[in-house]
Amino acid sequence: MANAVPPMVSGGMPVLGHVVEMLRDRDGLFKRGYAEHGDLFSIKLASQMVAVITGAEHNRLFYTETDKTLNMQDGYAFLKASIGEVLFTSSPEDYYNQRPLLQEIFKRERMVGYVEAMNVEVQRWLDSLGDSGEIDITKEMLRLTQYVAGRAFIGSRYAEELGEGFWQEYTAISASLDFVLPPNLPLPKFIRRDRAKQKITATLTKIIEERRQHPDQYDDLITILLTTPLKDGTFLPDEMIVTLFMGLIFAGHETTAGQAAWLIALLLQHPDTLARVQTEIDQHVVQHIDGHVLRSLEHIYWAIDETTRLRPSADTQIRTLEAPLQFGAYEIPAGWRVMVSGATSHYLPETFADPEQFDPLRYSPERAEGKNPFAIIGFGGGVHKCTGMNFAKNEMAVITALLFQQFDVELLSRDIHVVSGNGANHPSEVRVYYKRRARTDAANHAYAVGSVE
C-alpha cells in the first residue's frame, strides 16, 4: 500500500503505548519492532505517534530533510528547558546564523589547543592513580571529561574561575531530562534543573565580563563567542553566550564519558584487540602526543568508530514532520515524530559482518565496511553531523593511548550493560585493578612532570 503508515510494534499499553519500553529497554523495543516489520515500523508514545526508520538510505533521507520537512526542534522541548534555545533547539533560521561559531570553535588550528589541554588532564588524572588500586572508568571517565572541557574551553584557571559546585550543576540538569513529561510541571527534578541553571548562569556571566575587560588576555570559548560574527554579522548577546557555552559544555563531556568508558571496557574484553592497541601505542607514544602521533593510531580510532557502533552515546535522534513525508513504500503524516535507531541500523548484516561483534578491523582499509557515511548515526549525519566529533574522537585517542602506555588494566566487572535514559546513554559500572607499568625511557614521564600548572 503506497500511502499506509508504517506498521505498529507489539506490546503497547493501553493510553501509555510503548511509552514504559521506549523509557527501559529502547534497544528492545527497536530490534523487536525491526523484527516484527523490518526497517520501517512505528511506535506510541502515549498520544504521540513515532515512525522509527533503519538503514543508511533511510538515514539520510531523515538527515537531507531535516529543516525542511523535518522539524529538529520540537523533538527536543525537554533540551530546550535544561540548556536553553541555541543550536538544535532554536529555530532553523537561529541554527544556521550560529553554524560560523561553531566552525569557529572546532576548526583544525584550534585542535592543537585542544590536544594540548586533553595531554594535560589526562596525564593530571593518570598521576592522581598512584601506582596501582581500584577505580570505576564510568565514573573516572565523566570527571575527567568535565576537566578536559574545562581546560580545553576556558584555559588553566577552569576550576578557579568555575568554583567548586559547577559540575555537581550540570549534574542536576542532567538528571531532570525527561522526552515524556511536560518541563516545566513543578517536579523537583526540574525545580533543581532551574535552580542550577541560575547558578550555571551566574558563574558564566561573571566570567563573560573579566574576558570583555581583559580580552588581550584571553584566548578560550568565551572570547570566540564574543569575538566572531554571526552570520548576519552581528554578535551573540551576552545570554545567549552563556546558553551557547552551557550546551557545548554539556554536549562535550556528557556524550564523550560515556564512549569513552566503553572503548576501555570493551578493549579490555577483547584482548585481541587490545594487544594490537598496545602494540601500537608501544611505538608511537613516547611522551606528549600530537597530531602527528594521533594520525599513526590507526587502531585506537578503528576501535573508537566501533564503540560508536556497538554502544552509540546517542543512538537515536528525533525530528517532527511537518508535512507528510514519503519513507520506502510508506507515508509518514504531518505532526508524526521519526526516530533513526542506532539499535538496528547499526547491527545490519548485509552492511557489517557478524555485527554482533566487536570487531575494529572493520573498518581497515582492506575490509572497509560502513563506509557509507549514513550507516553510522552515532554522530549524526550530513549537515548535521556533530561539530564536535573530531575533539570527542580525539579526546578518547588520548585517553586510550596515555591510560594503556602508562599501566596495565584488569577488567573486575563481568555484568556490564547499557545504562540509558533521557541523557546521553553510558555503561553501568565499568570497575577495573590498574597496575603502573615499568618506566622503560625516563623520558616517558617528562611532558606531564614540565607541563601541568
Ligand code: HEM
Given for the second form:
Amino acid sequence: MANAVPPMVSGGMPVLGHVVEMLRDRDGLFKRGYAEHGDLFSIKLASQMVAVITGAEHNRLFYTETDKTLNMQDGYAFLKASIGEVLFTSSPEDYYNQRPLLQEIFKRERMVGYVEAMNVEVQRWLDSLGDSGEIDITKEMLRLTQYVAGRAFIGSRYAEELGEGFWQEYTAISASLDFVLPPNLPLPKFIRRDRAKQKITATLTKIIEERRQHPDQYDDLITILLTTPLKDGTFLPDEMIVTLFMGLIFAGHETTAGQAAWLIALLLQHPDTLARVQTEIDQHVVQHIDGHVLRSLEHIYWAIDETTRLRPSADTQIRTLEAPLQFGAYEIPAGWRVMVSGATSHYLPETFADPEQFDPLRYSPERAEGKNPFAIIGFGGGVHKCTGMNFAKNEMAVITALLFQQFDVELLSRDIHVVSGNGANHPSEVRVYYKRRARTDAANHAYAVGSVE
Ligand code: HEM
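Moving from the form predicted alone to the form predicted together with protoporphyrin IX containing FE (HEM):
Starting with the chain above, the whole complex follows.
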C-alpha cells in the first residue's frame, strides 16, 4: 500500500474527468470524495491529476512543504497575465527577497493607521445610508472595502489620486482572470484587461513620482515600497511597485468583501449570536473604534472565525508537486497537483462539534475548538499564510461594530448561497432593511468624533 496513489472519486466523465463538476459544485465533489474515500482522494481535471487532502495533519504537510516539494507559483499562473509576477506568483527566490516589504506593510504599529482608515470609511458609508432603507450588503461590502483599501494604502486623498475609473479598471482586470484559456487570445475581456492595466499603471506611476518628489509629505504603502530595501539590499523598481500594489489589492479586496458580507448575513440568520454581539457592542463601542475597543469584541471575532470556517472566501488552495511526496498511506507522484479543502477540513466532527452549525462560541476559552493552526485553511498556513489576515479581521470587526451600533437590520433575502467569484467566493444578494437606532448622547458625540477627518 505504501506507494499507492490516492483513490479516485466517482463521477468523472470521459476526457474531462471532474472538470464540469469542479466548476459547478466544488463543495459537493469534495464532500463526496471524502465520504467515499476519507481524508485523501484524487480527482481528474482533464489530463491533470489532483490529490485532495483533508485534516490538520495533511494540511500542515501541505503548507510546510510549500516552496520545497510543493510549488505555489504554478497554481497562480492565471494571475501572472492579469497582474504580473510578484510575491506568491513569482519564484521562491524573488518571493523571499521581497518578503521584507510584506513585513513592513503589515507590522503591528501600522495597524493603528489602518484601523483609523477603517473607522473613517465605515462611518462615511453609514452616514450615506440615511435613516432607513434597503440595500444589498454583498454589493455594499465590495465598494466599502475598496474605499478602506484606498484610504489605508494611499491616504486621505485616495479618491482624487486614484481617480474615478480606478476600481472599474481593477474590475476589468479581475474579470479577465481565466484558469483555462491562454491569456493572450484576442478576446474582448483580455483586450479590456490590457487597456485597464495601462491606465492603472499610468495612475500609479504618477502617484509614485509624487511620493518620490515629496517623500516627507507621505507615509503610505507607496512610500513603504519606495523606501524599504529588499533582502538583497536593492529597491523594488517602479514597475514592480505597480504590480505589488495590484497583487495586494487582488489578495485582499474581494476576499474581505465576500467574507464581510457572509459575516453580516450569518449574524442576521442567527439571532442568538447577534444578541450577544449587540450586547457587546452596546457595552464597549461608544467612541470610535481603536485597538483597545477591538480587543473587547470577542463575540465578533469568534463570529468572524466561524464565518471563515463555514463560508470561506478562499475555500481551497493549490500546489504542484515537484517530487513524489508521502501523505499518510499514499505517495503522490511528481507532476500531480495537491489541494487543501475547506469543504471537508472545516466539517470534521472530531475537530468541530456539530460541524454544520454556525456556533461562534466554539472558539470561547471554555471550548477552544479548532485550536490547531492547520484546522481551518481560510487564511492559508505556514510561511505564505495571509499577511493581511489581521487587517481583514479588524476591518470586518469595525464594519460589524459600527453597523449594529447605529442601525437595526433585518434580513430580507431568504435563499443566500455561495457564488464562486474570480478572486474569491462571496454570497449571492444579501438584501436587508435597515433603520437607524435611537442615539444616546454618548453615541451622538462619538459619531461626530468618528466623522471628523
Ligand atoms: C477575508 C479576507 C482574506 C482572506 C480570506 C484571505 C485569504 C488568503 C489565503 C488563503 C492566502 C494564502 C494563499 C495560499 O497559500 O495559496 C492569503 C495570502 C495572502 N494574503 Fe490574504 N486573505 C484575505 C485578506 C487579505 C488582505 C486584506 C490582504 C492585504 C491587504 C491580504 C494579503 C495577502 C497576501 C500578501 C498574501 C500572500 C502571503 C505570502 O505569500 O506570504 N489578504 N490570503
